[in-house]
Structures are given as structure tokens and as C-alpha cells.
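What follows is a single chain, given as C-alpha cells, in the form predicted on its own.
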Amino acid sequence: MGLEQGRISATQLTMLIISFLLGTTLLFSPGGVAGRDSWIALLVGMVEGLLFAFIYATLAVRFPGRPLIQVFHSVYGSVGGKVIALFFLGYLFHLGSLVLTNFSFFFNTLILIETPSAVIVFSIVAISVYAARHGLEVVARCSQVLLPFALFFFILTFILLIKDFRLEHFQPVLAISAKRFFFAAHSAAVFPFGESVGFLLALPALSDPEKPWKCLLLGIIISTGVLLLSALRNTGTLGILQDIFFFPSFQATRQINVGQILTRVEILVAVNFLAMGFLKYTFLLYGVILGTAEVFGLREYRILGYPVGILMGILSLLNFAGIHENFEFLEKVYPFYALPFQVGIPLFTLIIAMIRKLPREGGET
């Protein structure tokens, strides 16, 4: 039995994962490389998705209830299942840093200019420690209540740049060279789609151990169909100048206008942002202070909340100089770093417990 004692229902499940894969992509196009093609490759990259999540959902139900770090132990004994945990919790730390070095990037870009980067950075910080010290059940709790919310603004403002349309921004199809092609859909399975592989911390706690993989499947297919949406109203919308823009979802909807009376709603995409990015940055926080205390046989890993918190913080405003240098890494090196965690991980971990056969009846491993 793990740390966390608190149980989530399917649903909850459902719309964590929708909110988590929601998260910074809201701002960004996944597979955006691709140009006017990016729908398409996030359609491909969807499909490599669907992928990793087998391999954790698999990796869940050989060991059901068992905390993830439990799992390491079980695979790869005392010493190396700790090595492993701390890579794999490295990862999730970082992509956490990550999470708030965009945060700081556009609220320091476009709203909160002259707002001091710490001051934005440290403010998620402690909104999102306060959460995740409570816990999984309260987490899943904010999905539940914030998620209809962005859905819903976000389809508002889909419906408001329908008439703004232009069917000749999506021509020419598939006029990039292929090899471009599959690295902007490899792209769009990385990020969004395998950063869920954090959701091996968290299926412990699903009250229905048997359903991983619907919960899984489930949350990539609806993320993805936002995200398409998305990627059409800002091709639509932008045609080919939407690779000239750090935020082109900010962008095109800047380019609503009904009647000179309903303008500047914007702001709209700025707060699904905060909310699904405040939910993503709460969850990795969750996951590596709850794994952190796992692994180092703590009694409790609430107390870890806020200095792994202002750690991430510090991390996050070291991370690049710039905006381009996170934008370059994002495009040019992320695809790569990150499969040895969201793939290469779960993935070794699964093969050997099958060669070994693990978990053994009995519950010996």
C-alpha cells in the first residue's frame, strides 16, 4: 500500500488526463513543424500515443493498486528500482519546471509585461502546492469543476472565427517533405500524448484497477479532438503566418470581432491556460513529491510540497534565456530527450517483469 490513501473514480481519471494533456498545448500547436499540415500530424502523432498508453495501462494492470515505485522495486531490486525511480521522477520534475518557464514566457509576453518573471512563477507555485499537499482527490476535484469551463470557452471562441475561415490556408496537403512530416507527428506524440506517462503514479489510486486503459484511451481521443480543433482555427484562421508567432492560438483569436462589440476576447485562451496549466503543473508536482517520498520510505510526502515546489520554481527561471531557446528545445531537441522516460522506461520495466513473471502469485515478487 503507498502513501496516498485517497481513491478517484474513472471519471475523475478521465478528466485529469484531458486537462493534463490540455495544459500548456492549449497555447501551442503540437506537431506545429508540420505548418498548415499540423492537423494531420497530430492525427499520426495521436495514433503513436495511443502506443505508449498501452504500454503503461499494460504496466498497471500486471501490477494492480501497486505504487509505481513499488513496481521499480519489485523489477529491478532494492538499489536499482531506486536508480530508475530517481530518473524517471527527474523527468517529471523538469517537465514541471518546464510547465512554469511557459507560464512566465507568456504571461511575461503578452499580459503581465512588466511583471517581475518570480513573481508569476512563485504565485503558481504556491496556489499549486497548497493543492497538491491535499492530495490526488482534490486535484481530480479542480479537473471536474475547471475542465467544463475551458471546453466550453474554447468551443465559443472555435464558433466566433467559423466566418473568418479561409479553405486556401489549408492548401497545399502534405506539400512538406516526408521525413519533416513524421517528425512533426513523432513531435505530437511526445508532447502531449507521452507526457501521461506521469499517470503511472496515479493509477494506483483508480477505484477500478481494471480500467486504466479506457481512462487512458479515452482522455487522448477527446485531448486530441480539441487539439485538432484547435489546430484547423488556427490554420484556418492564420494560414501559413501562424509559423511566425510564438502563440498562434492567442493569436487567432485576436482576430475575433462581432460587430465592434464583441472584441479582445483573448483573454478567454489566456485563462484556459492558467487553468489547465495550473492543473498539469499540480499534478507533476503531486507525482514527484509523492514518488519522492516513496522512494526514500517516508511517513508522509505532503511535508516535500513546498521545497520541491520553490525548487522547480528556481528551475524554471534557469531553464532558457529566452523565448526562442524554449522554443528551440521544444522543436529541435524534447522529441528526443524525452522518449527514454515516456517510452523507453515503462516499456523495459514491462519486458522484464513479464520475463521474470512478476508479480508471482502470492504476491511475492
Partner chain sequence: MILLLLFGFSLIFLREVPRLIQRRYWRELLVFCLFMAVAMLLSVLLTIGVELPQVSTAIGDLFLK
Second form
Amino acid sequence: MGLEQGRISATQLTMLIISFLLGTTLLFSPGGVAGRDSWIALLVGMVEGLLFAFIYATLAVRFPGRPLIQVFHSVYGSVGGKVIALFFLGYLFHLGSLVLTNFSFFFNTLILIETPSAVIVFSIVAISVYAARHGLEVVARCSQVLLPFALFFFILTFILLIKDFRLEHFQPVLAISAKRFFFAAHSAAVFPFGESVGFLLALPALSDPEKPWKCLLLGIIISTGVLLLSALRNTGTLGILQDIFFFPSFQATRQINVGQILTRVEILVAVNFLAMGFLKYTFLLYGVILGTAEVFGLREYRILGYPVGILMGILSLLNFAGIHENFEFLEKVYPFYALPFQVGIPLFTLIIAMIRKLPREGGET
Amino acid sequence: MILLLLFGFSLIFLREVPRLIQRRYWRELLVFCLFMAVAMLLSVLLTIGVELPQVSTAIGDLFLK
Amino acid sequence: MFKKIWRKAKYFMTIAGTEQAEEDGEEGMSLSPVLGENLHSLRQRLGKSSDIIMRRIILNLERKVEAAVVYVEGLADEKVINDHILSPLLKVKGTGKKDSVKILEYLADEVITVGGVRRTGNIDRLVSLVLAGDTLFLLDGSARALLLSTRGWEKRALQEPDTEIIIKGPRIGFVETLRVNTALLRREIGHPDLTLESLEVGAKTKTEVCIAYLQGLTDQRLVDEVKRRIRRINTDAILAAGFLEEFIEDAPLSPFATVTYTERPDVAAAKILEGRVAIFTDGTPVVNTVPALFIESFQSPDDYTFRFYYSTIIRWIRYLSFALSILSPAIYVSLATFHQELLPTTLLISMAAATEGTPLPTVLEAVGLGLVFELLREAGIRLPRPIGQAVSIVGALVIGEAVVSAGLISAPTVIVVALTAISSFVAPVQVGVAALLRLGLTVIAGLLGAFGIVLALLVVLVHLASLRSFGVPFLSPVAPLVPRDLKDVVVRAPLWAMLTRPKFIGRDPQRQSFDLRPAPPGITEQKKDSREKEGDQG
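Take the protein just shown as the form predicted on its own and give its structure as the form predicted in complex with the partner chain.
Following is the full complex, with the preceding chain placed first.
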């Protein structure tokens, strides 16, 4: 029995996964390195992401209902388990702070230019702490309310832009080097699909422990569909120009102009980003405090909400000197940096568990 | 500015600590105070304008080398 | 320090406990066989109040026997007392019994022509029932007395409730008398499973509280929980249903009410039929129902009597107007202060022209005018109706017009606040919360713009998602999502298609059979067959 008392249904988890995967990707186009071919890179990346999800689901099904930290303990022993767990949580912690950095860069660049970034970051942190302290059930419910709105707004902007699509923007297809293309596909797999590794912490709270497969696969496929539309929209409207913008989705939505009346709806993109990114960050915060509480053997995780949230906020202010470094990190470093955590730790744990024939019969923990 | 910061932190302490003491959650209290101390130290350093390293840029440099 | 506070709280709890124990000790007092003593102790209990009538009579039986009738003037029906108690008693010539106790039984069984007769010897019970309007009959030589049900005080006539006006449906509302209300409910639900259980709350007011539910359909744990929460109320006064609400809520500090209320028997019946528990409080023409869902504030009985296409549209208009009523001043302020670039150019120019020369920033204009609106609303409610309308006209038309032409407040602000005011009346249950949210959102929009609005909405959402009402998530069936319950949320499905009750409330989910969709006689059989097959699969 873990620290999380709440239980969520498969539908709730799927919607939470979709919100999580769309969290920052509605602005930062995954696979953007591939330029006009990013939509193909996205599809290839999805296949790789599904392979990742395959590892996570196998691991979760092997240890049904067991919190991740306990799994680490039984696989690596007490000390080794703690070390691995801290590395893993450190990655999620860093990821959460990156989400906050994305927030502050986006809003500081385009919408609230004069507001200090600390104000933006810590107001989001405060709300996320408030939500994460209520536990997984509440976070999942929030995603069930927010996701339909976000999808509605997204599809609305897509439809309004259809008339501006230029098919020639997609040509020539696959005119880039194979190395560059596969690198783009891989970065799409790592960001966002591989980030669903965080859900290893939430899968034990699933009311039906046999369903992690369904949730992860459905979540990845549906969010790929949305991202595909987003990539098509960006390429279709902006063409090769999309490479010069930081936030092509924002720029594409800016093009909307229906009879001079319905214009300047790009605020919808910002709202979407805020809502989905909030869910992504809240889930990461929740995962980190739940995992940390388990590592330290605490009796409740709520208590860590404020300190961990504040630390993430501080780290987000220290991440990068500017937005250029952020994009450089995302494009060049992150596809390698994330691999040990997204693939290494889960795969290694799974292999060792198989070799040691864990979990054993007879309640060994 | 520093006063505002300390005020915020003391609000958090006031909200969390009594409950922990009442339930005799000493271990939780210890971990909580540890994290809060780090958070306070860093935020005070940030506020008074000490140059702290850029974490992710450093990670990136590590990888690119 | 906190231990000290804790100890103090414990101390108070023990004191409260002992007080209750003393009261329990007194309850054992019973009547004596001597009439004079009984009347004396009753007088001691009831005090010198002038409305308590103690009428001593002498019965001419085989021997003369002293007796007395005690009632409260105004609460008991004097015509019933005269015609059905006093006159038969005074006409009795002989009973054939000698023992006073047997005489009392004879009188109860063969002389007195009142419906409800109870026998008791407990003085406390006597007193409380006399104060509730019953008539007490005491006979010399008997340690037991008769309590005759003669309750009949002046009641308000049944009329259409002012707060929930509907077009197509019953025009009847609850009144202040509990038994009339429960009777109205019985007329709606004829099934014997409808169970009414009474509890008494309030040490001084002795308010009767009655919970109603359908045995078998309602979750027994819910009924027990409602009873537990009502029983633990240990206060002196429950004057209205609102008092009870505050004592049994799940989230006492939330601005959202997690207990709903209605003034209409048909609405109360519909909620009970979905598996909810209704709570009647004597003295209030309002019935509370639990568990409450957020979505209930947007449902009206008229939704189910109009065509369902129209009802669906109306329901969406209600959602929209709730959103407008909390958001429109905030969005206006954020557009005018932070995001002018988002407005179409022509609109921006005309707005800038209107705002030119007004002294206050837009936030203050919106907040101030919003407060004026709340003030007018409150004045309109409290004043007698004709004057109330006059106040609205003076307030809305005269002040609104004058303030703009004097250049104090810009015309767009007045338009936005007026729009807000109108839309806030569409979901009347949430008016209080809407006013609060509106104020908060407007202020934060003035500080942080659209970013602030979204953040504030997220806070509200997290709060709503964390609420539960008697175990049921407040936002269900949206979150947690129950697709089949969306038939009464996203659309209003035709009644013959509403096959199931809400999932989280009640036990037996199926409401009706599958093949209720009406069809003309010729093709009925054929269609019915195919539909039955579908039903089997489903």
C-alpha cells in the first residue's frame, strides 16, 4: 500500500496522459528540427515512443499496484533502490523546472513583457502546489475539465486556418538527410512521448491494474493525432518560415483572419498552453513529492508540496540565461540527456526483475 | 523584498508545522524543514542578487563536450 | 501552545457532555395520579404564559371525576377541541368502569372523536407535544394522560414559489409547515417505498427535521450519513433550512454550497427519484437535497417539459451566461488595460474614444460599478416590491445614464456591467458565488491581465475538483467523467432515452425499459422488434 489513497479510472488516466503530453508541445513543436517534414518525423517518433511505453507498461503490469519506489527497492536493494529513485526523481524535478522555464520565457517574450518572470513562475507554482496537495484524483479531474476545452480551442484554430493552407509548403517531401530526419524523429520520441515515464509513479493508483497498456497507448496515439494536426497546420500556413519563429504555433494562429472580424485569437493558444502546461507541471510536482516522500519513508506526501514546488521554481529561474540556450538545449542536448532516465532506468529495472524473477511469490518486498 | 519573502515563508511554516507537531510526525517535520531551509537559502541568495550558475546550460555543456 | 488549545477544546467537549447527561436525568419524570399535582407541575414547566389554556372540567359519570384539558391557544384548533373533545366528554353519562385508568381507556376508545390519540406518562414529552399544538387530556386518578392531535394553526395558503418560476409545470410550492410539505411530496411519489424519518434538532427551538428517501433506491450508507450529521448538531436554534445546511455541509469554508435547495415539490420529488435524500426543516418553505452536484444549479424543471432541442439550447445559454456573469468584467478590464492589441481595430478606436476623459482606471470603474449593481440588487430585494422597482429604475437608468454623460465612467463599462447583471440572474442558485468570483477575477485581471484570469480560473477549478458532497465528487459527471450521465449535462436527451439514473447517486441505475420511444401504430411492431434486439445487446 503506497501513500496515494486515491484511485483513478482508466479514462481519467488516459486523459491525464494526453494533457501531459500536450503540455508544452502545443507551443514547442516536437520534431521541429525536420522543418517541413516534422509531421513525418512525428509519426516515426510516435513508433519509438510506443516502444518506450511498452517498457513502462510491462514494468507496471509486472508489479501491479506497487509504488515505483518499492519496486526499485525490491529490484536494487535498499540503498541501490534509493539512489536510483533519487536519480529518477531528480530527472522529473528538472523536467518540472524546465516546464516552468518554458512558461516564463513564453509569457515574458510575447504576452507579459514587463512582468518579472519570478511572478509568473511562482504564481503557477502556488496553484500547482494547491492542486498537487489534493492528490492524484483532483489532478485527474482537473484534466478532465480542461482537456475538452483545450481540444475544442485547438480544433477551432485548426479549422479557421484551413483556408490559409498551401500545399506547396509541404514540398519537397523528405528532402533532408536521413541522419537529420531520424534525429528529429528521435527528439520527438523523447519530447514528449518518453516523458510519460513519469506515469510510472501514477500507474499503481489505477483502479484497474491490468489497463496500463491501454492508457499509455491510447494516450500517446491520441496526443500524436493532435500534434500531427498542429504540425500540419504550422507547416501548411507558415511553410519554411516556421523555422525562424520561436513559437510557430503561436505565429500560425496569428494568421487567422476571418472577414476582418475574427482576428487575433492567438490568445487562445496561450490559454491552451497555460492550461495543459499547468497540468503537466502539476503532475510532475505530484510525482516528485510522492516519490520523495516514499524514498524518505514519510507517512504523507502533501507536506512536501510547498518546499519542492518552491525549489522547482527557483531552479526554473536558474535553468538558462535566455531563450536561445533553452532551444539549443531542447534541440541538441535533451534527446541524449533524457535517454538514461526515459529508457535506461525502466529497461534496466525490468531486465533485472526478469533475471531475479521478481516479484517472488510469498509477499517479498 | 527580503521581508516579503520571509513573510511568505513564515506563512507556509505556520500553515504546515502545527499539523505535523499535533500528529507527532517528527520525521516529516525534519524532511520538510530540510527542504524549506534549502529553498529559503536559495531564494534569499537570488533576491540579494548573488550570481548562481545556470544549471541546465551546465548540463548541456557537459553533454556537448 | 497548540497542545494547550487542544486541551481546552477537549475541556469544552466534556462540559457539553455533562450538560447533556443532566438533561437526560430529568427526562425520567412522570405524572402522578393526582390531578392537582399534575397541573401544578405543568404550570411550573410551562410558566405563566398567557397563551396556555388549562381548562378544568368535571365529568358526570357514575361518580363525579375531575379532569383537565391543556392546550396552547393559537396552535391547537379550538373548533376541534370544542366539537370533538369537550362536548362528547361532557355528554357522557356512564362508563361502566370504576378504575380511573380504565375510564381513561374507555374515553379514548369510545368517546373522544379525534383522529390521533397517544398515551404517555412522561412530562417532558407531554410538554413538548402540547407546545407543538397537541391537546392534553388529564384525568384525576390516572398517572397516564391522553395526547390528542389537534394541531391547527394559521398557515399560508399554497402558492407558486417566487424564486423558481416555471412556465409549463405545477404551480405549487412548499410552505412553512412540515406536514403540509411532506404531504405535497407524498402526492408526487405514491410508492410505499418513500420513507420519511423525523429527527428533532435545536435544544431551544425543538425544530422537527424530516428526511425523505426511497427505500431500496437510495444508498443506505448515504441515509445513515445524513442522519449522523443531523444528529451531531448540538445547538440551541435551527430557525431555517439554511441553518441546517451550514451544519451538515462537506466543505464548510468553500464559497460553493454543497447542499442544494428547492421550493418546489416536483423538483424535490425528481431528486429523490434519482436516489438523493431530501431534508425538510419545519418552519421553512425550502427543502434541501443531498448529494449536490455543481451541474444541478443549471437544471430547471422546465427543461424536461419543453422540447428537448430547445431545452438543450437553453441549457447551453445558462452555462454561457454563468461564464459571462463571472468573466465579462474581468475580460473587459484585461482587454482595456493589457491586451488592446487583441481587439479589432475599429472596436479599439471606438472604445478609446469612449474611455477618453474618464478619470478612473478601468479596473476601478468595473469594480465600483459592480458594487453599485450589487447594492441596487440588494435594495431591490429588501424593499417592498413597488418601491423596489422604482429603485431599480432610478439606479439603472438614471444613474447609469447620468454617470456616462457626466463623463465619470465610460459607456463600455456600463454596458459590460449591465450585461453581467442580466446574465447573473440566469443561474440563480449560484448568484452569491458568482458575485464573489466576479470581484476576484476583475481585480486580478487588473493586476495580471488574461494570464491572471486563467490562473484564477485554475484555482477555482482545482477547488471545485477537490469538493465532494456526501461522498459524490462535486463536478461529476464531468470530472470524473461518466459518459452515460452526460445525457442530462451536455444535452437534454428525450425523456424516453434517459434510461439510467446518475451513476454516483442511488443504487439501481436503470430507470425505465428500453423500448419507450413512441412510434405510429403501423410500424410499431416491426421497429419494436429490432429495438429490442439492440436493447439485449446493450
